[in-house]
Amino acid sequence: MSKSKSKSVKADYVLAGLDIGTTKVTCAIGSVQDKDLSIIGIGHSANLGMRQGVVVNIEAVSEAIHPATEEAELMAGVEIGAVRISTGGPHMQSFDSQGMVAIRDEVVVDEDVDRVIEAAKAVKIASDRQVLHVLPKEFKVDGQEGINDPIGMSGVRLESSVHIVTGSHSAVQNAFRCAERAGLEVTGLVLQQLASSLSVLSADERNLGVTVIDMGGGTCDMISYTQGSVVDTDVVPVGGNNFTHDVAMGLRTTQIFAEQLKIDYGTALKDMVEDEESIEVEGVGGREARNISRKDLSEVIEARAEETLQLIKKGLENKGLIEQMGSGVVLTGGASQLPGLIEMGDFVFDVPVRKGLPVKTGGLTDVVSSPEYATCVGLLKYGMTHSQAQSQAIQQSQSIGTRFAGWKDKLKNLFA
């Protein structure tokens, strides 16, 4: 949680998210006034160091990251010292657990809930792995199932089911020293696909039942809900560098062009693309460009997408996820903005498939109303609750530290 230093924002405090994505780096500033968050300052910038969310050059996304929070600040008005940053990849890998604990009073109360969550995550990991978040999915009161929030009911024995996430320790701590090479103090560390999840999901989704994946340059993130808590969480390798390589390769252009080539003609599905239309395609090494059918250009996106919407189907039919998800698949990050994508996806998950952009918030909201600001917009909201929750906690143990103090005065003047 950041200060501002600036007299021009009202607000209770300050945050800052960091997205640290595998082509670009994103950072977003947000101010929590009565609960209420509005972002305030946005930026981003170009990023060479990674490859599939791993830091493969700390000195190239350190110097990524200085003009994209520059920027975020300079349009924000305020200084930032300390961001909660996201993580993704390859090497997260999830699991469920189980734990049981007696319920002392014979009524919930946080304490046990506390309790049973820490009985559910004492397992052993390997020794190169570390706990990134611990999921609550469902409690159990004296064997009854389905219950979201066990607070205030009564029995004697209580059950907690958890999804945890953990992350390589090296690929983490790379990720925190980018950021405090580039002199920010990281505050927290959230799953990616966790965070884009809290900007576009509503409650109602939730409960129903979704997937969220989240197209990133390198990797498609998923996590999925179910009556309103996380089920699971999976990462498919394969993302919109991918589709820019096919097209590099398919058509005989650059890298860059192709890139270039995929943001301005290419669709997931030719159909939507009139048979006349033609593009011009720069050569490679000094060759001359020529003109081809700006089909050829969605023949090669088409086979690519749908290989890798088949992947991800493939992946949450194992899991007996398809059939639970009662509103479907939510499509975000920045490479959830090809044209035709959404409708391919229909055809593949035959379930309803949207667009995920980050819900309405105060300030910039035009701004970021797009999928590849979905993870920062959600490490604010990530950023605000837990906030919330820490400041609740401090109330109350000064609280139950006011109280103390009376008691003792109390027993001073009775033993006097």
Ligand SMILES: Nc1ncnc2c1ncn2[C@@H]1O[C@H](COP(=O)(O)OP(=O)(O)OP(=O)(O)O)[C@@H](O)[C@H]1O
Second form
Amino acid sequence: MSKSKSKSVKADYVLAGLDIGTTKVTCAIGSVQDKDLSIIGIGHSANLGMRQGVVVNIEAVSEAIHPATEEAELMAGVEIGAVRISTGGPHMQSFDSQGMVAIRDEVVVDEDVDRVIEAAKAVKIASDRQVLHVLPKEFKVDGQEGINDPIGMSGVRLESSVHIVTGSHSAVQNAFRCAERAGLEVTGLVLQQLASSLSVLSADERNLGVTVIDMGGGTCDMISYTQGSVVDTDVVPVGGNNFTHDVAMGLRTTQIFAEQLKIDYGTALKDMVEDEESIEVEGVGGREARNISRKDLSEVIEARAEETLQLIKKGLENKGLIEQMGSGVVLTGGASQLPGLIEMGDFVFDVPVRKGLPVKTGGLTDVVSSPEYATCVGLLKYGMTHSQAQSQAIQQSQSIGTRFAGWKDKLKNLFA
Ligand SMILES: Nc1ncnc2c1ncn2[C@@H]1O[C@H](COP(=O)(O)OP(=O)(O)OP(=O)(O)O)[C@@H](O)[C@H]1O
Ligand SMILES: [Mg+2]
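Target state, the form predicted in complex with the ligand; input state, the form predicted alone:
Now the full complex is given, and it begins with the chain already shown.
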């Protein structure tokens, strides 16, 4: 694509999402016209500044944000000034809370709903934590249960049950800092698995009951829905990086080569591999390359995959959620691409398991048709329903050429 040309995007508005993941940063730019989303730009870059979803090196993360956003901007032909970012990992915690208010004019209006959610939010949280989401689970009007949308209903007493998600204040602020350091304004922060679920689930699945497991590099982040509402969120501090580490240790090779072996030859079920298949393994520290059986590789991966899924299942069982998953479990995130994982999931969870790809949108829908893009596409979907579009601070008008001219000047000044 020519750097000097700018495109004028025909749309009601343009918005951007930045998935700051443990292994990579992904930026997605979308345009919305008549409530239809089109992906118009996508970019990604390896991220070396995170551990298990938490920023450990601000400089390295902002350095990863730069090329990812630039790539997406070049593709889209627009410059983004503001983004919604994702956050996840073991610092996230969640709990349920209830609130109750009197209905002012005997019929529930928006203001009553706002007040009852505020009442449910009025719980003490530790000073080092901050509330990220207050997700309504259900409402009750005069004791009548199971109401999703109480607007227009008659009664005198409105109750709400909400799921509150909190994050470590410093971890959240550091994520903000990274984006701001890369020159972006942050319009909001979205729980990673919430964003992913918005891009991979249908409304029917949410109504019937479903758990999404976003299997990333550092963590597995879960979100469960019943009757259309979020009922639980959770994290297991194990991800694709642990699979790679096990391969490196088990086969005595480097992390980089282990990652490649896992992606090229790994399977979550060793029975998927023929006994006689063999692969060459690079030695560590100048040692000679060796031939190993592909079954040995899959054996290492199978053990970790089963342990991880069993851990997740135990968590869901303890909360009584498994039996509520009428439409089963959806696996998404980069690490869910391991062949055999869906079949193993069917066996472990004993409910139907499927792979979660972002649902079809307009534009570059084929490019983002991979579980790795679930979160960043979900950020755009979240943005569509939660933003005052025009306040997205996306400057469409400035040409990419002008932007690069600006950079040229900066470089000139630097060398001067
Ligand atoms: N084809 C594949 N087979 C198996 N694993 C894969 C494949 N492609 C990518 N992965 C793994 O997926 C992981 C990265 O997934 P993803 O991009 O969803 O993570 P992330 O968002 O950076 O991390 P997190 O969500 O934990 O913060 C890596 O561990 C990588 O090894
Ligand atoms: Mg992720």
